Each structure stands twice: as C-alpha cells, then as structure tokens.
Amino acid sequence: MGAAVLAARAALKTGAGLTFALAPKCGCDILQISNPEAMFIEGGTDVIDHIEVDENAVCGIGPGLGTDPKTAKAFLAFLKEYSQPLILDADALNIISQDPKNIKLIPKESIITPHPKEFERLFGPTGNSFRRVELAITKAREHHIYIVLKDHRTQIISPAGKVFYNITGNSGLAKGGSGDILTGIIASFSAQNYTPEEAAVLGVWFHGRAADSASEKYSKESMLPTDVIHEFGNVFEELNSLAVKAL
C-alpha cells in the first residue's frame, strides 16, 4: 500500500482536484488515514479484480498493483476496452511485459515510465544507454506513446522522435517509492489539461527539482520520497515567482 499512498499523495500535492485511489479492501484504512483527501474505491478483497474509470478521469496505474493472476487478468481486460491515454508504471508494465502482444493494448498518447529493467522486459535488451534511447525512439513512434526512461539523466521520448534530457534530480531518488511519486505527478498534470508531452517533461523536471531541494535539507543519503513530496510547495513557489517576473 505504500506505493499507492505515495502516488496518491503526489497527485494531491501537485494540484489534482479530485483524487481517487483504487485498491483492495485491505488497503482502505491505510489509504484513508494516510491520504484523507483522496477518495477510496474498493477494487477487490485481496487483489484488484475490476477496474472502472470515470470518463473524465486521468488514470495512473501501476504503483502497488501487484502481478497476481486475477489482477493481471482484470488489468488486461481493462486495457482491451479503454482507449483514453494512461500513465503506466511499475507492475502495470510488468504485467504488459508478460506477452509482447500486450504492448499493442496501450492506448495511443499514453505515458509509460519504465526504469531500465522494466524497459528491457518490455522491448528487449540493449547494450548501453545510447542503444536504449534508440530503441525507445523506435517503440515510441511505433506505438504512438511517450516513454519516460528513468535513469541518472531521465529521458523523455515522444512519438515524433523528440528526446528530452532532464537535468534535475540526484542519486537520492534511487530509492523505492520515487517512481510512484513520479506517476502521481504526471497523472496530476495530465488531469490539469497539460498535453502528454508537457505533462511528461514538466513532471520529470518537477520531480527532480523537488528532489534537489530535499537533498539540500536532508542529504542525498538520508532523503526519502516523502521528503521529496514535502518540497513540492517550494517548487511551485519558484515557478510562480519566475512566471511573475516574466510578465
């Protein structure tokens, strides 16, 4: 449930108006206590056995999802029926990678956020990071999706073949939970009518900038993903100040 808590909290703290957390019944108390502003939707007793999304919602799937066969079946059935862009991470990508044919189920304009191992499971091995980017460009074009390649210098690849290199962030993000936060951020920005490219690029930059702020306070070694979330307000103040100066 920690992954779901972090993703939901990140979405809330980056401006999502209404945030819903879909999880098994056993996670209700944890999610409601941790994120009382988010509304809980029961998706099963011990596993996710159904996924329903409001037509006006933006959906981020993966953090804490698990790969139980019942969950995998429900998720793949959802993909076959759903056509709006999604933000997919973690176990959502692991489920998709179980069969190469599943990749075709990802809706166009979706954003996927794999780390190197997840990318390899999805699209195959590459010799180095340069080859990985080349393959990502090919796959982004082929499937008309945005690929956020999480790494030391995260790359965002668009369906048009554009590659954006992010320069914010630090090694303190190399901890479990950091990716869950990024999923929440990008989902939140997408829900605020940013284009997929804008949501991915801004989301990655914002995530890294908050991490840089957290590292200054707590050190790269000691900082936690929750510390990164605590810095979101400072990053928004920085951006708002720059916007005022530009007027």
Ligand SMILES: NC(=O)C1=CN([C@@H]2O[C@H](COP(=O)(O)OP(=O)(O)OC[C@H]3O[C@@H](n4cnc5c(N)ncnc54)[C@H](OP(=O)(O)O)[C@@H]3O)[C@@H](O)[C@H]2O)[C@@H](O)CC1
Contents of the next structure:
Amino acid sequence: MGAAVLAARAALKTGAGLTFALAPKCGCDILQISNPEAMFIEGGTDVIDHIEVDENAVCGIGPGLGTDPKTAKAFLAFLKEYSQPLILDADALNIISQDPKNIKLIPKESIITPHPKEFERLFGPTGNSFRRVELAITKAREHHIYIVLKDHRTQIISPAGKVFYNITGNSGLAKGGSGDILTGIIASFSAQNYTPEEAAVLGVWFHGRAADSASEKYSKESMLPTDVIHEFGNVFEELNSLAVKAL
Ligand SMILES: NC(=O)C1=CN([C@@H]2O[C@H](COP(=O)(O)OP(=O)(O)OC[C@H]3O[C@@H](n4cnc5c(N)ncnc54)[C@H](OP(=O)(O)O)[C@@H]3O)[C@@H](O)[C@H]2O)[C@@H](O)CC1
Ligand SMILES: Nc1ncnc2c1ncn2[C@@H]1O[C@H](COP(=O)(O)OP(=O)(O)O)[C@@H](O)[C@H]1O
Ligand SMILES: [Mg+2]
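Next up, the form predicted in complex with the ligand, please; the one we just looked at was the form predicted on its own.
All chains and molecules follow, beginning with the one already shown.
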C-alpha cells in the first residue's frame, strides 16, 4: 500500500484538484489515514478485482497494483474498455508484459514510465542504454505512446521520435518509492491539461529538482521519497519566481 500512498500524495501535492485512490478494501484505512484529502474507491476486498473510473478522470495506474491473476484480469478488461490516455507504471507494465499482444491495448497518447527492467520485460533486452533508447524510439512511434525511460539520467521519448534528456535528480532517488511519486506527479500534471509531452517532461524535471533540493537538506543517503514530496512547494516557488522574472 506504500506505493499507492506515495503516488496519491505526490498527485495531491502537485496541484491535482480532486484525487481518488483506488485500492482493495483492506487498504482503505491506510490510505485514508495517510492521505485524508484523497477519496477512496474500493476495487476489491484483498486484491484489486475490478477497476471502474470516470472517463473524465486522468488515471495513473500501477504503483502497488499487484500482479494477482484476478488483478491482471481486471486490469486487462479495463484496458479493453478504456480509450483515454493513461499513465502506466510498475505492476500495470508488469501485467502488460505477460503477453506481448497486450501492448496494443495501451491507449494512444498514454505515458508509460518503465525502469530498465520493466522496459526489458515489455520490449525485450537491448544490451546497453543507447540501444534501449533506439528501441524506445521505435516502440513509441509504433504504439503512439510517450516512453519515460527511467534511469539515473531519465529520457523521455515522444511518438514523433523526439528525445528529451533530463539532468535533474541524484542517486538519493535510488530508493523504493521514488518511481511511485513520479507517477503521481505526471498524472497530476496531465489532469491540469498539460499535453502528454509537457506532463512527462515537466514531471521528470520537477521530480529531479525536488530530489536535488531534498539531498541538499538531508543528504543523498538520508533523503526519502517522502522528503522529496516535502520539497515540491519550494520547486513551485522557484518556477513562479522564474515566471515573474520572465514577464
Ligand atoms: N513502498 C512501497 O510500497 C513500494 C512498492 N513498490 C511496488 O512494488 C511493486 C513491484 O515493483 P518493483 O519495482 O519493486 O519490483 P519489480 O519491477 O518486480 O523489480 C524487481 C526487479 O527489477 C529490477 N529492477 C528494479 N529496479 C530497477 C532499476 N531501476 N534498474 C534495473 N533493474 C531494476 C531488479 O532486478 P535485478 O536487479 O534483480 O536484476 C529487481 O530485482 C510495484 O507495485 C511497485 O509499485 C515499489 O515501487 C517500491 C516501493
Ligand atoms: N542514481 C540515480 N540518479 C538519479 N535518479 C535516479 C537514480 N536511481 C533512480 N533514480 C530515479 O528514481 C526513480 C526510481 O523509479 P523506480 O525504479 O520505478 O522505483 P520504485 O518502483 O521503487 O518507486 C526513477 O525516477 C529514476 O529515474
Ligand atoms: Mg517503480
């Protein structure tokens, strides 16, 4: 449930208007106590076995989803019905990887955020990071999706084949939960009507910038994903002051 808590909190703290967290009933207390601002949607008892969301909502799916066969069935059924762009990470990608045919179910304009292993599970091994980017360009074009190739220097690949290379962030992010907050950030920016390219590029930059601010305060060793979330306000202040100077 930690992953769901972190993703929901990151969305709440980056400007999303109304945030919902879908989880099994057993996670309700944890989610409501840690994130009272997020509304709970029950998606099962012990594991997620049904996914129903408003077509007007922007959905980030994967952190803490699990890969139970009932969850996999429910998620694939959801993908077959749902046509709006999604933000897909973690176990959403792991479920899709179970059968290469599932990749076609990802709605166009969706953003996927695989770490190197998740990328390999989806599209196969590549040997080195240069080949990985080449394959990502091919796959982003083929499936008309945005691929956020998470790494120590994350790259964002657009369906048109544009590659953005991010330079914010540091090794203090190499901890469980860092990717989960990125999913929340990108989903939140997408819900605020940024284009998928803007949401992915700004989201990755923002995540790294907050991590740089956290590492200055707490050190790379001691900083936690929760500390990164605490720095979001400072990053917005920085962006606002840059916007004022630009006027
Ligand atoms: N606090 C919580 O509740 C948290 C919950 N979480 C939730 O857990 C679920 C599973 O997600 P996960 O990423 O932990 O597992 P999974 O994708 O199966 O990876 C396992 C193997 O993949 C590899 N690998 C991993 N990272 C890599 C990298 N950067 N670069 C390269 N390889 C990498 C590595 O393989 P190895 O090094 O052994 O070859 C590793 O052994 C998911 O729902 C997620 O949201 C987590 O987000 C953590 C915080
Ligand atoms: N050494 C590093 N330097 C900079 N960023 C890193 C480093 N290691 C990991 N990250 C970032 O941390 C996040 C890790 O995501 P992920 O592997 O999905 O973690 P988790 O699933 O545990 O939350 C990604 O955004 C990645 O770019
Ligand atoms: Mg992850």
